[in-house]
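Just the one chain here, laid out as structure tokens, in the form predicted alone.
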Amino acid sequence: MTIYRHFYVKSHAKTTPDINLKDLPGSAGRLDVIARCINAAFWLSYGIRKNVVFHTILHGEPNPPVYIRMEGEKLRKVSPDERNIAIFIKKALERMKEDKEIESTPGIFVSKKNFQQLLEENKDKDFYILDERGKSIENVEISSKPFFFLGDYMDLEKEEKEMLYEYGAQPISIGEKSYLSSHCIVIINWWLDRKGF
């Protein structure tokens, strides 16, 4: 049985496709952070992780929220560099429909879903919030249906955390230092690999 790893990273990136690919950290609303997180979630040295699903909700202006999901099994033609990943996010924003989810390119899905809807649709999974003050991942029995939540360069909002706790989320820590979101994902992938997931 394939054990899927789900990652959610909240994004403050802009929600229109007029993205300046030469300025991902600035005018695109730190789209570079999400691109690095996507890279960390999927790419190995000579391939891509098929058992990863990456979720993000873009909260930037002018049309939030925009929900984007990437499924490793179906991804095609995406390269690991930030600019290429941003191009595929741009395509998703160009092809988005207000009233339904569409597959903008193979393995990439876009819709107007909000955080509450995301949690409700995935309530069959076990939620983990990355928190420096949480229980050490070394002492947590990670389930076979893990879904990890973290912020981009800003933490999740208090209200979002409260919603997660209502769904039984567990705060877990990979250390007392505050690591980059993309590095957190790499560490979690490494830990799950080590555990044979």
Ligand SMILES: C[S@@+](CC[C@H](N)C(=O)[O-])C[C@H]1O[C@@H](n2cnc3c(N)ncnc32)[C@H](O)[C@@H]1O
The other form holds:
Amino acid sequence: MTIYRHFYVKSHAKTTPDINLKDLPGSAGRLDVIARCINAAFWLSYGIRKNVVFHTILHGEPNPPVYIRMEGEKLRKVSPDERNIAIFIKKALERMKEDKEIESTPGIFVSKKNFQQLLEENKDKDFYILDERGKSIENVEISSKPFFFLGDYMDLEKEEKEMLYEYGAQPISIGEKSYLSSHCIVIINWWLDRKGF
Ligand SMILES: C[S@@+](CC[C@H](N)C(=O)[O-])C[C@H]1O[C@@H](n2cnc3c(N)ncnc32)[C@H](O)[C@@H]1O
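Take the protein just shown as the form predicted alone and give its structure as the form predicted together with this ligand.
Expanding to the full complex; the earlier chain stays at the top.
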């Protein structure tokens, strides 16, 4: 049985396809952060992790929220560099429909979903909030339906964490230091690899 690894990273990136690919950290609203998280979630040295599903909601202006989901089993033609990943996010924003989810390119799905809807749709999974002050991952039995939630360069909002707790989320920590979100994802992937997931 395949155990899928779901990751959500909140993003403050802009919600317009008018993205300057030469300025991902600036005018695109830190799109570089989410691109690095996507790289960390999927790429191995010689291929893609097919058992990963990556979720983000872009919260930047002018048209938030924009929900994007990437499914490792179906991804095609995306390469691991930040610029290329940003090109696919740009395509998703160009092709998005206001009233329904569409597959903008193979394995990439875009819609106007908000955080509450995302949680409700995924309530069959076990939610883990990545939090420096949470229970050490070494002492947590990760379930076979894990869904990990992280902030980007800012933490998740208090209200978002409260919503997660209502769905039974557990705060887990990979250490006392505050790491970059993309580095946290690498560590979680490595940890699950070691555990034979
Ligand atoms: C760059 S950190 C957020 C930065 C910082 N907390 C702030 O708001 O300025 C991004 C995310 O990585 C996760 N994270 C960072 N260090 C962690 C750790 N040691 N254990 C668990 N999660 C961590 C948290 O989910 C955090 O929201």
